[in-house]
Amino acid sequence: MVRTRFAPSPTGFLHIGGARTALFAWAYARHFAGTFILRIEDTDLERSTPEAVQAILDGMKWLSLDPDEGPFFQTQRMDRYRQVIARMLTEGTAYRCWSSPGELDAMREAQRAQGLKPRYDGRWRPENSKGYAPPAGVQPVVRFRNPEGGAVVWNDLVKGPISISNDELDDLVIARSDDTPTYNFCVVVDDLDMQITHVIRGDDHVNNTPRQINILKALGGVPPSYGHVPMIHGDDGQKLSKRHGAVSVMQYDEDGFLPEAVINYLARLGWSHGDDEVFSRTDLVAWFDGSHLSNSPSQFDTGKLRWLNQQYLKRADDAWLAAAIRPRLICAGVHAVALAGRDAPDLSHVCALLKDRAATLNELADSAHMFYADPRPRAEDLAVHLTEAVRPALGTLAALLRDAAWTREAVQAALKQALAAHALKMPQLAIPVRLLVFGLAQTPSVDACLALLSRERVIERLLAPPNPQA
């Protein structure tokens, strides 16, 4: 059975790169009816925080990347790690090293002076340290006894065959002098215990993989299949970072993006399925078999994400959209009473009218605001468009609307009658109508907008003196 995992370190929020890794691991497990595991790698006690853990969990929940097992926390598995280290010391696959930090620095400097790659020279390996007495006052670390000669070879799901010579790898520290196990060691024990069959992660981990494979084999395990996906770059081609704007998954929620659109977009960052641009989560699971993963860095395109989000907004249920933007309208200052008043327009009907023009929920809420707030047109707009020639036409329109059936078609007919009666063109009347009723010079089709408001409110605003912005 396929068993994948997502294993973030809780040193910050769940960022876009991590979310894509989680998505690929989740989709791969779902495609093969396997198991997706969430593991929190929180052994960095100085940088790991409960707030960061919660941010990761919130991001996973928002994206609906629900794990089948977990979350598991490495800090709760310390006894297990120490048990394995004790076994390795007994079996000879690990050993204690008493080299001080000063010795290690001097060792590396001497190697650099000789043009060699700085690396631990194995001086405390049992065969090299016979007759050495452990120095007083030095707490030893524990090192993994890396194989000598040969190479670590694996067929990467993304990069293809990779071979790393064991001569390039020194004896990795697997437990610090304070007895705490190190990252690369904990990862191996976790993958072994959790029976992970496939590891999909960023290619910044490629250099860790040969070390982890060697430790895993020393423990009698079978290495999983590895797939290392390239990094995500920003719009400018540089590695994605905070300076590119929103990189936290939950920031996209705040900015009004739909989780399904973000999932769709992330799936296309480094993976493809023909020419398909807009596809469902179900489609992704059906198609994602580990093939067609790109070996080149992906470029994050905010404009493309906005376009994709707009496609999802257009297809969204109007009642669902209304529920989604209601709290955003309230946060923007629209009183709940204004949204629920007897003559307030149905928010789902407002969403139906406006959603084709919005790229985010925030933009949709901003557009809907005009239906629930008192109009405050700009004085300069009124000066240009509310002319003496137009005022009589506004009175005629109000009179026609009093007796008209309250439908978009009837409102449109009343507008045309008023235009004909006063020899005006549509913009000459429509713009001042928009200003008086909605406070804006531009809106969607004026007849559709007017028909969403109550007859009484429209006529009252057409005839009342305007209340311009201060």
Second form
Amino acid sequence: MVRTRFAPSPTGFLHIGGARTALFAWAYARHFAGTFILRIEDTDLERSTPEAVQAILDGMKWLSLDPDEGPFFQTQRMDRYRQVIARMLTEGTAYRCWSSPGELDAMREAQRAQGLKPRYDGRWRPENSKGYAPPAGVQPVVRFRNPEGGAVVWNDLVKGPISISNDELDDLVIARSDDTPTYNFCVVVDDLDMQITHVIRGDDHVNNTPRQINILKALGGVPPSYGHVPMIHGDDGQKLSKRHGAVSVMQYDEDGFLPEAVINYLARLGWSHGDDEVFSRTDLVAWFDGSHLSNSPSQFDTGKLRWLNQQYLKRADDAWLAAAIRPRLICAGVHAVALAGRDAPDLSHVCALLKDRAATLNELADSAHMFYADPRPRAEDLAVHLTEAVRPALGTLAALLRDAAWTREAVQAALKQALAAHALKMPQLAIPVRLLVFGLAQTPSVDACLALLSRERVIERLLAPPNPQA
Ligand code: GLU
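For comparison with the form predicted on its own, please write out the form predicted in complex with glutamic acid (GLU).
Okay, now the whole complex, with that chain kicking things off.
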């Protein structure tokens, strides 16, 4: 039974990198019909906040990365960590160390002076400290007794075989002098207790893995498989920062991206399935078996995310899109009454017309705005396009529209007839019509746009004096 976990430290929101790690762990569990666990690593009390916990939960919910178990909180498991430390002290896989920080500094200094790599020299290991009296008034730390000789070896799901000599590894502090357990130790106890079979995480943790494997083995556990996914860089090759989009995934919601598009995009950051670019969550789960994970950093590309989002908007159901942009239109100042009014255009028809041109829900809402607002053309546009030559044609058009069937084709026929009657070319009429009816010089095809409004409204606007922007 596959059991994976996502183990964020709640020191900020869920950003793109964290969401990608969560997605991979989630998809791997789903692929093997396993269990996906959420564990909040909140032992760093100074940096962890309840707001960050909530932001992580919100982000995962938005992306529908639902855990099967958890969230578990490390701060609620302190007794368990202390219990395991007590057991290790009894079994001799850990020992107390009374070296003061000053003493450790001096030790490292001396090692450097001899050209050696600085590391704890094991002076408080029981066999080395026989007869030492613990210094008075010093609270000891607890150190893990790292194995000597040999190497820690694992076959990383992403990076392939990795071998780290035990000589490289210190006797790690697993409990501080104030009795609090340290990060690497908590991770091990949790991974063991939660019976994690596959650890998928960022490769900034690769140095922790040999230490964690040694502790796990000392506790009689079988190490899980590890897969360390490379970092995500910005499109300029630099470490991902806010500037590049390392913002909360919820920002993408605010900006009008669809969670399914973001999931699709994240899946392609460091993983591939042939040339497939647009695929569903179901496809991802069917394909994501731990192979084809890339061992090089991936680059975040906002243009690609926008393109993908556009593909999802194009395929989306019009009524669904209408419901999705309705609150955005209201936020942008469109009155709910204007949206629902008797002769207001049906928002799903508006979406059908506009969705091919929008990359985000916000862009779609922006372009839908003109159907629900009073037209406020720019005075300079009116001066250029609403000429004396064109005014009579507007009257003709209004008269023709009064009797036309109210379809796009009929509106187009009326436009053509008015052009012919006044010897005008299409833009000479279409631009002033747009300005008068929608307040804009450019819109999608004018006949389709007009046909979405009511006949009465179109005629009234064609004939009424324009109300230019101040
Ligand atoms: N808490 C760690 C982090 O937020 C992840 C630890 C792990 O996955 O083992 O980076």
